[in-house]
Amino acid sequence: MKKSCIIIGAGLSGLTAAHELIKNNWEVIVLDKGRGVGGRMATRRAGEARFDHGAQYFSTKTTDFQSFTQNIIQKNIAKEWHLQEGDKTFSHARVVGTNGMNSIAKLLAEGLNIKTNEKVIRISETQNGCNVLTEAGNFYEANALICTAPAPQTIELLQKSEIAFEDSETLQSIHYQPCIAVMVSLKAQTNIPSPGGMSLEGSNISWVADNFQKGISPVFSATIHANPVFSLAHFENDLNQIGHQLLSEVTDLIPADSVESYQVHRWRYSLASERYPESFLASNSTKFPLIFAGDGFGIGNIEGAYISGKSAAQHLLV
């Protein structure tokens, strides 16, 4: 009989370890509490505007996550992004996706068993495993778990559900930074210089990008990334004041006139600031192997996701 695992999170993590273990020959089932999948790499419409709201790119470092990188470019789902700093180019280049930053994990999804709109929130210990319940009343049985949610969501879904827990410690050592992303429908192209991204010191705002020259958009739009600081103080603020109020700070870059709508996105979990220094947590209090990954371990962003992903699906296959 097929060993089985229910990964919790849709995100590149989830997704990842899902690969490795059907290539193995286990049966798994990813659950994800949102419409889609990608977590935070994430694209979205507006009409014919489209932008990256979430990870703008990414780089690459470690072997296997070039490999990976090389495989989706080779097969147009990503591209190389040659960013520049004022005079200095990047030491080298970043990644994106090609028709957004989306686009890859939807690639990653292709003949998965992901069921969207489904948030866990019990757990409970079966004789063979697991099962969780979720809010839509559905249950999954598996012998195995492999979590990939924030660590504070998987905080509060633990402390609900029937088993025993001794790591709360260690997750509540993982902290994240919010961030508020406004995102800019134009009639005129910006005047962020090429090739379409920035980051800004000295105010409100971290990032500023051209989705247009960034080569995801066929039509003019702009995508701010608020810093931690101003995100966290705004965070429960009217988001139509919000985004009046960052775009009032980057008229030399986006035009007031040119504006011609703009949509409001809060990011709770952006950015893991404190990391837990391991790729992944194996619990050493449940009978089932109950596994803990994302991109709130090892070497965080992207790359530390799909890192993270793969090596906790590793632990189980041991």
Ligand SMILES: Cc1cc2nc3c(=O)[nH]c(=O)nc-3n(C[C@H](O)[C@H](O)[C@H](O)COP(=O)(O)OP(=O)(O)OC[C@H]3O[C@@H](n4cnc5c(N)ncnc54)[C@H](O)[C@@H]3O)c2cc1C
Contents of the next structure:
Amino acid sequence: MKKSCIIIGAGLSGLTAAHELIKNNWEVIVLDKGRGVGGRMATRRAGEARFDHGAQYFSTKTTDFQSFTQNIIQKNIAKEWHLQEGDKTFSHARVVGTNGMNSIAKLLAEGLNIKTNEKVIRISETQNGCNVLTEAGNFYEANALICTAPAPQTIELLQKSEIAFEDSETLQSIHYQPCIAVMVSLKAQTNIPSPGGMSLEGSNISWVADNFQKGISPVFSATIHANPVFSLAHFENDLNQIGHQLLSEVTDLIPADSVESYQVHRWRYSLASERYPESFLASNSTKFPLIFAGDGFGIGNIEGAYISGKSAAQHLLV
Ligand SMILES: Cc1cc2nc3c(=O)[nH]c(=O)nc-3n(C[C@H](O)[C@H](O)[C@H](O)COP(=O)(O)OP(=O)(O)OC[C@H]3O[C@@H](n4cnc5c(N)ncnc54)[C@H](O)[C@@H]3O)c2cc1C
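For comparison with the form predicted on its own, please write out the form predicted in complex with this ligand.
Everything in the complex follows now, all chains and molecules, and the chain you saw is the first one.
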């Protein structure tokens, strides 16, 4: 009989883990509480405008991730976002989704058994492994479990679960920065210099991007990311006011009279700023294999999520 695994989270780490297990003849089900796949590799639409409002781009350091990236570039799902000579913010090539970052996750999701709108609220041990209960009242069973939710969400889930839980301290040492993102629909092009993305220093804003120049939006649109200090201080404030304030700080790049409308999204967990040094953590508390993975483990960011998902799955294969 095939071995089976439940994967919590259809972000890059969960999707990568799923492929690795399926390749090795495992039965896999991926559960995600979101409406779609991709997690923080998120692309939103408003009318014709398109915005990457989570991850903006990624770079590649390891050979394995480089070959994954080459593969999706060949399939035209991703492309290099070319650096501009003399622009200090672009010292090396970055890679983006051709139609937005989420399109990379959508490609990986093809052919997988994924259930969205399924928030796992309890994990229990069974004779042959584990089962999970979702908010919708559904049960799923498998021999093993990989959890790729951000560490604070994993802790909350484990606290509500009927399993021994001895990994709390390790998971508590993983921290994420919050980020408030503003998605702006525009009547005219921004003044953000080519190639359409820049870090800002000395202001409340860490990053601005022109999604039209980036090539992911057919009409003019921009994304603004507030820095972690501002995001934390204003996290619970009125979204409309936050958007207004942040826009008023970049009128040189996004003139006020070019703004048609805007939406604000709060990311409680954006970049994993303090991570567990290894690329995954195998729990010693349970009889069934329980593995924690995601960008909070290893090198972080998109590349770290990929490596973490892959190595978590490989650990199960041994
Ligand atoms: C604003 C922002 C900017 C960023 N910029 C960059 C960048 O430019 N470059 C870069 O490399 N990285 C960037 N990142 C980080 C990057 O997006 C992440 O490192 C990476 O996408 C993490 O992937 P993951 O699979 O580990 O986690 P996620 O993508 O968060 O996936 C975890 C999934 O678990 C699901 N989940 C959680 N709890 C449950 C539950 N109980 N039941 C079911 N499902 C659950 C969530 O819905 C989510 O889909 C950015 C992130 C944000 C938010």
